[in-house]
Structures are given as structure tokens and as C-alpha cells.
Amino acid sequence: MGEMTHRMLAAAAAALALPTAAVAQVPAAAPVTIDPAVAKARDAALEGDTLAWEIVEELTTEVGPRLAGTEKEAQARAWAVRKLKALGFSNVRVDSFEVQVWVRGEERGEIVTPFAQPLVLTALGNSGATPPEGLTAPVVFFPTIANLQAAPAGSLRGKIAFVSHAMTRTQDGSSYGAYGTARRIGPAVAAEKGAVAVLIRSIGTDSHRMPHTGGTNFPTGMTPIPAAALSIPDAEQLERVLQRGKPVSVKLLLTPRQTGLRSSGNVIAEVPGRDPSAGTIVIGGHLDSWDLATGAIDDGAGVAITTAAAKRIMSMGRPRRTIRVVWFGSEEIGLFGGNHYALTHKGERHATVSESDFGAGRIWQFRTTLPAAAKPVLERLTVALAPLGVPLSTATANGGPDGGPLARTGVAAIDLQQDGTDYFDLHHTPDDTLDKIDKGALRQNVAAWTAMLGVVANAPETIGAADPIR
């Protein structure tokens, strides 16, 4: 080894014998913490929150069914600002607006030939009625609802339509958009091919005899024909029948009738806030439902969920933003109540919007669009809720049905992911009822609710439009 390479060696050796507090040192990041105050709201709401089955209870059992524009969703926003008023909230105030109204009427159904039997169906919204004595028609079968925009043009002329299919269960929900398709607008694509009559396979997952409801809709100046959905088990059953290869006829007896215009609105109460440049959070659910249930589920449970979060930010003290609690009128009917409040309130400072309408099932995951400058408040949300089994999700929010309108106008969404696995077993049925809620899980959703609201309420960042953070 030469000089030159000891020397090298010594000088490198040298080098590593500095002291320590030569060496530049990169400071660790301090570690995201949540107001401790926020922290023992959320648990105290898991371990014992009763205010959010006392509302849906009281909703479901005072009130029962609250079909959109009818007196029974009047009696809803009547009991609701009384609620909302006894328990501490401001402004409570009903916002009006106008529309029409469908009611249902006698259902009935039968196969007549070639074997026959009685069959279980109801209504969908917005549909026709048939002659008083009923109609009697052969039943031409398309397995999916690509099948019947594919017939030809007057080819059901004088006969009943039947879309059959079979609604994938999901935990998001996901596959409701697709198969409601069949819903949505079958009755309307054969009605222009000249059927007289739609029967469609119910949009759900569960195996009773109970068909599920939902609005259709026909294109101004259509003359809706009478639409219904068959329960699960029947449309099955029909199917069966049909694929003996005999010819199928069945008779419908559906009276329902529009009424007019008619009288809704949203219900809207306040936590105010510190800081009215700040932004006002929107929070809430709809409050009519179908009528076939009491509507526990579908959103009685939203309402609930989301006014027993925001009462448990009120008794932590005012909260930096005013927290906005809306329970939105006629959503069923064509998300009436999201879409006034969008277009009423547009010119408002909004920092963010949620809605809970997804049932009771416990939360399994959020969605946010915060943007990138409020990023702290997103690290906040996630320690937050961390405790509560609530991960962040790549997907995007969308503000939910109500709020998906304000949200399009460039408001921040949070959505907290309820578990929507059997969600579709009930969903616009008879069995909507108050006994297929989970009281843990409520309490769950309150605790998710009232850590997002906690964070978000008192966040010192500005929270601005949307813009998903990846």
C-alpha cells in the first residue's frame, strides 16, 4: 500500500470521526394529532350515543311513511322543526318549494295463461294506471334492459315488456346505477316500442316476496303506461313459466294517479359558527321516503346519523364554521330538495358538504375532494377516524344524492362510506322498518360523524374548491 493511499485513508478516517453536531440532521415530522376534545366526542358517541335512535324512532313511529308532496311529509317537516328546535338548534326554518305528486293506488297481478297463479308486485313511481277492470296482455321477455332498447320499433305493440336481471350485492353499491337502468327508464324505451304494460325484475339482492319500489320516468309529452316491479321470487317464477315455451299473458290491475302540484321543501337548522368567512359545512339526509315502509333505513337513519353529530359539536362549544344541517325533501321523487337548495343557496361561502343516505350499515371507509391546500385537514381526518376501522379511499366523493348537486358547483365532499352489502335486501321495500337497524352501528356512524365534523368544524386551514387529493 503506498503513501498516497494511507494518506487518503487517514484523511477519510478523520472525516468520519467529526463530531455529531457537524453533520447537517433532517428533523422528523412532528406527528398528526386531533383536538383531544374531539377525540372524546367520538368515543363517548361510540359507547353510548341514543340520540340518533331516539329521532329515528320517533320519525319512523310518529310519523311512519312520508311520500314526497303528500301530508305525510308535511307532517314530517312539522314534527322535524319541532325536534330540531328542542334540541338547541338555530334558524330552524322549513324551505319551501313545489311538485307533482303521484299516489299509488289498487295493485294486483296474475298470470292468466298458461299456468295460472297470483303474482306479488307494486307501482313504480311515476307510472300509469291501467283500465278500472284491468288489462290483460301476452308477455314478450327480455332477459336485460340492452335486450328491449334492441327490439324493434312497434314490435310490442299491444303487449307487456318483462326485464329480467339480476342485481349484483356490493359493499359500495356500486352496481345500483346499472341495473336500475331497467327502472329507471324501461317503462319509457317500451312504451315507444308500443307496449302497453312494463313488469321489471325488482332492483334489489334479497330473495323475498317483496318487491321494491322507485320512480321511473317518461319523456315530456309520453303518456306514462302502468309499470311494476314483481318481487324477486316472482320474477323468477315468471321466468320459469316462460321458458315452458307456451305463450305467457297476464293481468295488471294498477290504479295510481297524479295529483298535481303540491307543497315540499327542505328543513334546515344551523350550528352557528365564529367565523362566517370561514364557510358553512352541509350536512344531513332526506327526510321522505316510499311509502310502503316507515322509511328507517331510507333515510331516517341519515337524518339521525348526522343531526346527533352536529348536537354533540354544538355541546363541545361554537365551532369555528357554521355546521348546516339539512333534512332534504323529495328525493325519492327526482332529488328535488338537493337541487333547491343548490340552486337558493349558490351564492353562499360553502367549505363542505355530506350527506348520509346509505342506510345504517356501519362505515367503512371516506371519500374526500378537499383540496391540496387544505391537505392538514385530510391528515387530521384520517387520524381521526383511524380509530374507527375508517381508512381513506382512492375512489372520489360525491357529496351523496342531496348533495351531489352543491357539490357539482365546486364544494369540497367528504362522504363516509356506509357498508352497503345487504343494503339492497330492503331498499324500497315493505321491510324498510325500524327493527333492521343495528343500534351499534348507528352509534358508530354518529362517532364517524361527529370526528369528521369535530376536524372539519374547527379546521384553521382554508378549505376551498374541490380538487381530489391523491
The other form holds:
There are 2 protein chains.
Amino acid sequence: MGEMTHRMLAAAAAALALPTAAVAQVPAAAPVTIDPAVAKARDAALEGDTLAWEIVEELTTEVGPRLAGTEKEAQARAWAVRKLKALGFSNVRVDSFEVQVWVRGEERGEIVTPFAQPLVLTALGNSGATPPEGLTAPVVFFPTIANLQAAPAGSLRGKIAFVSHAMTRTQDGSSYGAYGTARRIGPAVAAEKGAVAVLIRSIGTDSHRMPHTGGTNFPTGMTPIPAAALSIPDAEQLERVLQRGKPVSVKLLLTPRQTGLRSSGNVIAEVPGRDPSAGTIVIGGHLDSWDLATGAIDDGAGVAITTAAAKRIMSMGRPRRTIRVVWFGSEEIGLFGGNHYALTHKGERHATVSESDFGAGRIWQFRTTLPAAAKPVLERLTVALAPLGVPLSTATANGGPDGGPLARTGVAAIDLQQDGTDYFDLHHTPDDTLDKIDKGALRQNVAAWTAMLGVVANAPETIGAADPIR
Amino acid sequence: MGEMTHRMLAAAAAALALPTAAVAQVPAAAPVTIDPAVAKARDAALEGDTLAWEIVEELTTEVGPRLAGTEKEAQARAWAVRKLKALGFSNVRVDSFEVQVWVRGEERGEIVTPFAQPLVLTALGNSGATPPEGLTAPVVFFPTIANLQAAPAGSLRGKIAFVSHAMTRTQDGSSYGAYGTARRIGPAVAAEKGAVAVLIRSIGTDSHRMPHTGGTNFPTGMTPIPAAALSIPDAEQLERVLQRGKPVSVKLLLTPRQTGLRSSGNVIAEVPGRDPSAGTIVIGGHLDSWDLATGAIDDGAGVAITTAAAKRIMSMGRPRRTIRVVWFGSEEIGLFGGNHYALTHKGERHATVSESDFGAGRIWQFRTTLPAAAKPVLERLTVALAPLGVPLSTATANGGPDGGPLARTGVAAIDLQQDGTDYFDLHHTPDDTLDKIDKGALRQNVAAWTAMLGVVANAPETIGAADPIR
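Show the form predicted in complex with another copy of the chain, please, because up to now only the form predicted alone has appeared in this conversation.
So here's everything in the complex, that chain up top.
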């Protein structure tokens, strides 16, 4: 109940037209207060943080696109190590690992018949290549992935499968799970039924000629077929052409290739704590981006926000708990950095894990799997985040894409959830660039992360294993 | 003053806190009324016109991009003739002429040093080509075209000139005149000072990685240099990179070419009038588009709106004046269709000329050069357009890009002005597609054009030569 008083309860009861007694029977809790220094650090971030902008501006300008496992991601790591050291973080290092690297080539598409015209598309990660001269085939339309799954075996032999779908704009991004299926498994399903290539409507909510890339997967032993996402206006155009009822053929030229094993890694930096037994707080975002853009919102913003907040806590003096900032590598191509971290740091005592990887929109709610024994921490978190308009959600936290593997080992997760209403307008497109970040929203993010770290890093309570049932 | 009554004047005076007498001294004018059939046709269009959508949907879907002088523009003409005949128009024909045709090739750009990364750009019409392996050169930055013009002779030898600029969003599109200069003459100015290539910030108001193409011109005898527009985020990125103060080099690959003289033409269709001496009303838009998109707002919407309105007047019975619908050819590459029309129809008696070529946004005001003797026509126009929220502007009409040459021969122009606040977000980009058209706004356009045609086509007054001073 936080700082709610009897007088507030009476007012609430009046507003709800209930007898005061019906609400006031709740016993009055002791007021929850937070360290004034934390409130001050939070408010200072909200008012004037410039470090998050500096980080994302430098990363996107001086490195630019940084596809996992490529020389560009290596450049990003080198830049990151320099930057984190310059900011005064301790134990700055790279945890290296290897990944299979797929790189984009030429990509072109066009309707050949009945109405010749170009199509804007982009290859999906792990797409196969067409012959160097391209591939022309008739198109078979599936309104949803379910329709494709229902197609008879062998029925797509020699054909290009085109999978469309709607996609709903949601604040919490939950629609990505369902609609993303068309991209994640559509190509393999089409290949299994004999298709020579597959086109999907981009997994996105915009109406620009910006195709959304993203990874797809083919089971071991299956030869990948060429797989591309049409921009949403192009998918709608192809649907209109198909609706005319004439046979439609499309020509595709895609020349991506697998380049084999390459080096990737997580960049790690710390604000050392006073009490190793209290457990480490893991925060971060991912350093790699898709190759089509500079990855400002996915996920330059995430590494910038979390690092700027950690720096604010660092400047307040040594916290009880170590704050470990992880800039994960190779997220986009399969969560390699997050899995590597969880595997290689398994035996360590972790208190909490949190990731920022959903753009740069304002934080609108938070959720946790803090155990019941850490209830006072949750109460103080609630009080610390309230002035930013960030209430506790009833949903369960998952630690984000890269924090997820660690969270699934039982480490309590705290998710500061960003408003993703517009996120899938930009996600994985050439349009994910610095100009899309609102400085005010970025500062609100840093403020929320500062408040969270301020509360959790110095909490005297023990923060034990996660308890998803609260 | 239209239908304003003494009671309304009193109310207006009260609202302005003036004594009623101060306003009511204006003598009461005879009420201006319009033919109820025109009001009915206007309101029917507003309520339920579907023809304009049908035209722009079919043109953009079944023809797609239709660059002037190419086979695609020829396909558009063939489609147009079929469509206009099917709609019942008379004297459907093509007035042919020839144009020099420039076609786009490969186009790629990248920052080579100090921060290697790709740039999204597109060649400007009439751009020269780079060598087939591309061209790498240092970049010299000019914040505005004025700075480029002030550069010393020869100072750009071996350099790529990069011209940036701000561009203000305006409702009437007036900012295009000033800011468009960077595109129209920037490349020639840079070439004259020795530049090996030129990059401009796109002439646009969006923040998407959508470069805006458009024509540029090199004086006779000057060898065109490669000239491209960066998307606005890419222009801002290049500025940020330049601000670091290190030498910046860019690699360009552009392989456009001039293909020589090709056939183009204006498609003409008529609603024949009863009284040839009353003069023809010319309306229309342009049929050609840039090659990057399907030209939905530039200018599929224009031919669709004007034709749908003419069809509504046709269905009301034979008007006094002939309405001539012209779907101009080769507008984008130099107003060839409009100039050809004015030249070849010079001796004919024209009453008015109007074009729709500013997107598909709502009409928000109108302006004319109707002569003083046709004041009753202007008064009825004002009354007919008022219910659509379209008042008379104090500015002078120009007849639009294709109607302009005819207007400049002395034919009265009536411009129904569309709200172009968002127009330069899409103008000449790959994003000019059907999904950008709002059906409600399109119907409001057809309603306004129906009202205008209904008033002008049957006006009993003589409509003589234009009088820009009203």
C-alpha cells in the first residue's frame, strides 16, 4: 500500500462510492520511504541526463550497423571497451565466443506478370540464396501462417509461398510472439512443402516501404530456401495484384551466404560492490544490431540507458551490490550473448537481472519475480518509480531476451517496460536510426533505471531466488 | 459577403465586441445561391465517391511506377485510354510528343573513412554516372546552397560537394520553392566549381531512410556529374560524422544513363459542352510518376480526383462548357505535357484551367485569377465550396505545374489547394504508395472539384481572360 494513508483511503472510497469502512479495514502499513539520495539521483537523471544520448550517438555514428560476428561488431566491442573504461567502470573486459555468421548480399524482387513492377524486400537472416541470375516462379498466397501450415505436403513444389498476416500494435509488444511466427518458422514450413522460395509480409506495424529483417531458422539437414520480407506496402500491393485472379509470378534475386564461425563476445563492465555475498545485479542491452541500420533503438538505446544509470549510481559511492553492465553480443542472430553469459557465470551469486531491449520509449510499468522475502525491496521500488508514472504490473518478469537465460536459472528479474506502441514501426528496418530517439523519453528511462538500481543495489535485505508467484 | 445576413452581422459584431452599427452599415447584398443539383452532386461525392479510389487503385496496382518516356508510361497511357473510354468520356485520345529519357541504374553510397558505413541515397534525374567501379573522394560540406554558391571557383576540384539545408513543413507547399533550389541547381553549381560529384540532403520533411529523387539540370555543354539525394537520416548522419572534424571520404556508385528521345504524351478525354463559344474548362493531373514508387499521391490522386468529379458532372447532363480532362505526360522530368498542351491548343477558346497535383490531402482553400467580369461566378464558387471548409484565399492562382503554361497565356486559373503539410514526407520517395491515401480526404477532394465544375461549367456569364489583380 506504500504511503497510502487513511485519509487517502477515505478519498478513494468516496471516489468509488463505497462506504469508507469497506476500504479502511485494510490495516495501515508503516510508510515506505526511499533513500533521499536515490530520489535525488533519479530526478537529476530525469532533468538532465546527457550520457545516454552521448553513448547512443557515438555508437550509432562512429560504429554504425554492427551485425553479429562481423568486423563491425568487433569494432563496436573495441569502441565499447574504450568508452566504458573512459567512463570509469571497473573490470572492463570481453567474454568471447564464436557464432555462425550469415551475411546479406544483393537483394531484389519484382512482379514479372501480370503487372510488372519492382518490390521492396530484404532477406531474412539464414535465408538461402537464389541462383546468381535470380529465380522466377509462380506465387501461392497464404493469408496467415496457419494457412501455410495446412497446405498439403508437396503442394508448393516449384512455387514461391507468400505468407501475409495482420499485426496489431500493442504497448507491451506482446503481438510480436504470435505474428513473428510467420518469420521464424514460415520459411522452414514452406521449404518442407516443396517451395522454392518464400516471401513474408514484414513483421511490423508501419506503412512505409521499409522491409523488416530478422532471423529465421531451418532445421538441421534442411537446405535453406531464399526467404525475404516484403515491406508492408509491397505485401499489400502483392495481395492486390493476386486479388485480380490472374497467375502471378515473381522474380527474386538474393545472394546472402554463410561465412562460417566468427568471433563475437559480451562486453562487461562493473561498479564494484562492498558485499560480494549480496549478489551481483546484472543489467544491460545488446551491442550487436541488424545490418540494415545503425541500431539506435535496437539496441543502442538499451546499452546507453542502463550504462548511464549505472554511472549515476557509481558517482554516489560504492554500492552494497556489484552492478555488472553487460553489452551482450550476437543477440539478433540467436541470443548467443545471453546464453553464453548464463552458461559461463552460472555458479556466481546473482541478485537480480534486467535488460533494456525494447526501444527508447518511456517506461510505463514494471514487473518483477522478486521473492516474497524481498517484499520491502519491491515496496521501495514501487515508491521510487511512482513519480515517473511507472506502476507495478501484475505480469511476471522475464529478464529480457539476453537476461532471460540467467533469469531462467532462478535469478530474480526486474523488467522496466518501455512503451512499444511504435516499436514495430522501426524494428529491424533501415529506419532504426538516431533521429527516432526522443531525448525526453531517453532521460525518463535513465531516471527509472537509476531509481531501480539505487533501491536494489543498496537494499539491506537478502534477495534470494526468483519467485514468479507473488 | 455571400449569404451573410444582418442577423449574422450583428452576431459577428457582438463576437468582436463592436457596436452592431459599425458592421451593419455594409449594404446587404443579394443572396448568392447555387444550383441545388450542384450542391447535391457535391454532397453525394463527399458521402460516397468511390471512383477516384478505383482509378488511383487500378493505376498504381496494374501499372505501378511509370517514369516519363519509358515503356511504363506508355502502358499507363494505354490503360488510361481504356479506362476513360469505359467511363463514358468522349474524344478520348493521346496527344503525343517526344522527350529525352534518363533512366536510373545501380545506386550505392558509403562512408569510407573515418567511420565506414552505408548511406541510403538515390540519383537525381539527369545525374551523371560514376565509373562502373564507383568513385571515392573527400567530402566538402555546405550547410546551404548559398554556401555552395559562395565557394571559390575551382575549390571543389576532386571533391564531393555535400549540400544540406533545413526544410520547413508548410500547408501550402511554399517552402519547396526555396529549399528545392539545392536539388534543381546545386549539382550544376558544384560541377562548375570542379566537384566530381554532389550529394544533397533530400528535399523533404520526413525522418525516414527514404531518399527523395527529382530532376536536376545541367546547362547545355556542361558534363553532368553524379548527383544524388541522401535520405534525411543519412544526411544528418553524414553531418554528424563531418562534425567530428576528421577528413571524410565517401564512395559512390551511380550508373544512370540517358537513353535518347522517346515517346510520351497527354491523354485527353472530354465531357462535351453545349456552347463552344463559352470556352473549354481544362482540368487534370499528370500521369507519369517517378520510378521509385507507384505515384499514388504524385499524381495518381490528381488524375483520379479530377476525373471522378468530371464523371459526376457528365452524369448530370450535358454542361454548357466542355470539360476537358487532361492526364499530362512527362511532368516530372520538365513539365513537357503542360507545355505541349499550351503550345498545341493555343488558339482555342479556354474558359478556365485547374490542376490537382499536390497529393491527396484535404482541400483547405482556393484561389483564382477569374476576371472581375466573372465576379458572380467567383461568388457562387465561394458559396459552393464553403460547406467543405474551403474559403477563398487572397493569393493568386497559377493553374498548377501542368496548367501553368496555359494559365500564363491568359486563361483564368482556379486552384483548389490541398493541405500539403505532410506532402513532402512522401514526395518523390519509394513511399509514395496507395496506402498513403486517406479515402475520406479523397472524397472531400472529389466533392470540391465537383462543386467547382458544377458552378463553372454552367455559368451563364462570360469567362474572359485572367485578371490576377482582384
